[in-house]
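Single chain ahead, written as C-alpha cells, the form predicted on its own.
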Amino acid sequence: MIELNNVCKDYGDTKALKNVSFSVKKGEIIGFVGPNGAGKTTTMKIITTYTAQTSGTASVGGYDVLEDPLNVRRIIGYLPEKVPLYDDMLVSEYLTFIGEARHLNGRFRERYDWVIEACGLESALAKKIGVLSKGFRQRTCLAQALIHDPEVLILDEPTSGLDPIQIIGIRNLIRDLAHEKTIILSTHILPEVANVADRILVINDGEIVGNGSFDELISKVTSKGSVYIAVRSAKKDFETAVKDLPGISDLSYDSTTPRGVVGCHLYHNPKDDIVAALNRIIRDRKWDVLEFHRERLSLEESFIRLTRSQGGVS
C-alpha cells in the first residue's frame, strides 16, 4: 500500500532524510517514532504530498507521490501536526467544507454523522473553532482526515491535547480502522504506539535504524537475556546452586533485598532457556521464591538505544 525506495531530502546542505526505504502493508497499523529532529514529520510530508524528495520513489496505493499526486491524496487521510483550521467557522460549517472539498455529494450526510460519533464531537458542532480546547480542535482536526473514508490514514501525534479517557477511544478507534485501512501513526508516546502498532519503525538523524516487531527491535539492541531471580537462601548456597547453569555469562546481586534473601540478574545467552533449568534447582533446594520472571528491555530502553545519536531535521 505505502512504498518509499531510497528516499532522500535535502534542505540546502541538511541532509533530512537519507536512503529511507520501507514498505506498509494494507490494514497494518505502523507506528513511526524518533527524536525531535529525526525526520518523522518530512516523511509524512513525502508520503502525502506536501513536498517532494531531493531523490528515491514514493508511492501510496500504486500511485507515485510525484507523477499523480490527485490520486495519491484522494486515498489518504492526513492529520499533520498543526492543521490549519479556521477560527470564524462553526463546528458544523467547518466539517461540511471540507465534505464538499472532498466531493462527498451523496455520501456527505453518512460520512459526517459517522466522524461526528466516531470523534466525540456532538457537543462542539455548534461552537467556533476558536473557542475550542486543544483536545476539541484535535478532534475536529481527526475529524476531517476521516471525513471522506481514506483508504490510508497518516496520523502525525493523534492523542495530542487529549485527556486519559479520550486517548482511549481515539486508540480504540484506530484499531478498529485497521481492519480495513493502513496506518502510519507518528507518535512521542512510546506506550500507545506497543498498544496500538503491528510494527514499529525507528528513524533517527534521517535514517531508519528500526523496523519489527516490539520483540525483533529488542533483539536488535541487547545480545543478552536476563531473568531475576529472588529467593529465601544464603548467598553462598546460591553461587553454588547456579554457578553451572547453561549459558550464564554473567550476574549480578540485588542489593537492596533483606537479610536472608538472595536477589541475583542472571544474564544468560538468549538461545539458552535456563528457565526450566532454574525450576529444577527451586524444587531440589526448597527454596522459597520471592520473584522469579524474565526480564526484558522496556520501549523506552529500546527507545534509546537505537537513537543514540540525536539530530536530523524534523
Contents of the next structure:
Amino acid sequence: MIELNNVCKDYGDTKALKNVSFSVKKGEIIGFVGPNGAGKTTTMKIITTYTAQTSGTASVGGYDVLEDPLNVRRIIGYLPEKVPLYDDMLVSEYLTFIGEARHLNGRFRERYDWVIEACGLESALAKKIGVLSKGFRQRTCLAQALIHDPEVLILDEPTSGLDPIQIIGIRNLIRDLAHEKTIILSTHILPEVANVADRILVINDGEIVGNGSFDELISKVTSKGSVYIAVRSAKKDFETAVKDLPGISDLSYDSTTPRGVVGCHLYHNPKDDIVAALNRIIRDRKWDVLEFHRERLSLEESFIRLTRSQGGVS
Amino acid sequence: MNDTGVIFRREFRAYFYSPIAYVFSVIFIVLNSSLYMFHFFFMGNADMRSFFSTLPLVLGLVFIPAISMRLWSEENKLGTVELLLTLPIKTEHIVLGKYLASLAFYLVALAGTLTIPVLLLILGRPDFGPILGGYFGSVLLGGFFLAIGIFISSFFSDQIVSLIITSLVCGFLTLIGWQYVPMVIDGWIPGLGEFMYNYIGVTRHFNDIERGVIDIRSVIYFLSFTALFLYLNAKALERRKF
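Target state, the form predicted in complex with its partner chain; input state, the form predicted on its own:
Below is the whole assembly, all chains and molecules, this chain first.
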C-alpha cells in the first residue's frame, strides 16, 4: 500500500532523511517511533505529498507521490502534528467544508454522522473551534482525517498533549479501524504503539534503525538476560554461592536493601537457565527468599537502546 | 470549477468571521467618500474625477493589502496550509478560489461607494461614461493589486509583514505612475523614471480607462499581470515542496 525506496530529504545542508526505504502492506498498523527530530514528520509529509523528497521514490496505493499527487491525497486521511484548524469556524462548518473539499456529495450525511459518533464530537458541533479544549481540537482534526473513509491513515503524534483517558480513547478508535485501513502512527512514546501496532519502524537521525514486531525489536537490543534476587543472607556467603554459577556475566548489588538482606541484579547469557540453577542454590543454602524475578527491559529503556544502538552505545 | 467554489465559499465567509474586514471596509468607504466630498463641495462639479484620482493610492497603500494579507499568511500561521495542500484539489484551484473570494469582498466594499453616483444623479446631471469607466478601471486595478497581495502573502506567516510589503509594492506601482515621481527619479538617473512610468506604473493605465477611454491595451495589461501573479502564486506554493 505504501512504498518508500531510498527516499532522501535535504533541507539545505541538513539531511533530514537518509535512504529511507520501507513498505507497508494493506491493513497493517505501523508504529513509527523515534526521538523528536528523527525524521518522522518529514517522512509523513512526503507520503502525504505536502513535501517532495530530494531523491528516491515514494508511492501510496500504486500512485507516485510526485507524479500523481491528487490520487494519493484522495486515498489518504492525514492528521498533521500541528492540528490544522480554523479557529473562527464552528466544528460543524469545518467538517462540512472538508466534506465538500473531499467530494463526498451524496455520502456526506452518512459519513458526517459516523465521524461525529466515532470521535465523540456531538457536544462540540455548535462551538467555535477556537474555544475547544485540546482534546476536542485533536478529535475534530481526527474527524477531518476520517470523514472520507480513507484507505490510508497517516497520524502524526495523534495523542500528543492529551490526558491518559483521551489517549485510551484514541487508541481504541485506532484499534477499531484496524485491518480495514492501513495506518501509520507516529509517536515518540513507545508504549503508546507497543500494543496497537502490528509492526514498529524505528527511525533515528533520518535512518530506519529498526523494523519488526515489538518482541523482535526488544530481543534484538536485549543481548543479556537479567534476574533480580533478594535473600536473607550474609553478603560474603551470597557471593561465594553465585560466583560459580554458569553463564553469569556480571552482577550488581542493590544498595537499598535493609541490613542482613542481599539484593542483587544478575546478568547472564540468555541461553543458560540461570533460574533453575539459582533455585537449587536457594534450596541447598536454605535462604529466605524475599524477592526473585526475571527482569525485562522497560519499554522506555528499550526505546533508548533502539535509538542509540546505531551510535554504538548499545 | 466546483473545487474553486468550495474554497471560494469558505474564504469569503472567513472575511466576516472577524471584525477586521468590517473595520477596513468602513475606513475604505469613509476615507474615499470624505476625500471626495472635500473636492465636490470645493469644485461643485457633478463628476467623480477626484474620487478616481485618489482611489489608486488608497487601494494600493491600505485597502488591498489589508484584505489580501490574511489569504495565505493566516494559513501559514495556523498550519492549515498543510490541510489545504493535502486536499485532493489542484493548487491552481485553491489559489483561484481564494483570489476570487478576496475580489468579491473588494467588490462589496467598492459597491459601498456607489452612493456617490446616486448622489450626483439626484443633485445634477453627471456624465456617466467616465463614472462607469472609473468603476471598471477600479475593478481591474483592485484585481491586479489583489493578485500581487495574495502572491506576497504566501511567503509570510505574519499578516502584518504581508500587509506592509504588499503596501510598499502596490504603493510604489501607484506612485511611479504619478507625473512628478518619475520626474524626480529622472533627475537622479535620466531615463529611469520615464521608463518606469511607461512600463511599470499602473496609474497611467488606470487613468486611461478612468477617462472613459477604454484602451484594450490597458485592459490587457491589468488582466495579464493579474493572471501572471496568480500563476506565480500557485507555482510558489508547489515549489515550496522542494
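Bear in mind that the values here come from a model prediction, so they are computed numbers and not experimental data. Positions refer to the first chain, counted from 1. What we label the rigid core is the largest C-alpha set whose atoms superpose within 1.5 Å from one form to the other.
Trainee: Indicate whether residue 287 shows a C-alpha shift of 2 Å or more between these two forms, with the rigid core used for the fit.
Mentor: The answer is yes; the displacement is at least 2 Å.
Trainee: After the core is overlaid between these two forms, has the C-alpha of residue 204 moved by 2 angstroms or more?
Mentor: No, the C-alpha position differs by under 2 Å between these two forms.
Trainee: For residue 44, is the C-alpha shift between these two forms 2 Å or more after core superposition?
Mentor: After core superposition, the displacement of the residue 44 C-alpha between these two forms stays below 2 Å, so no.
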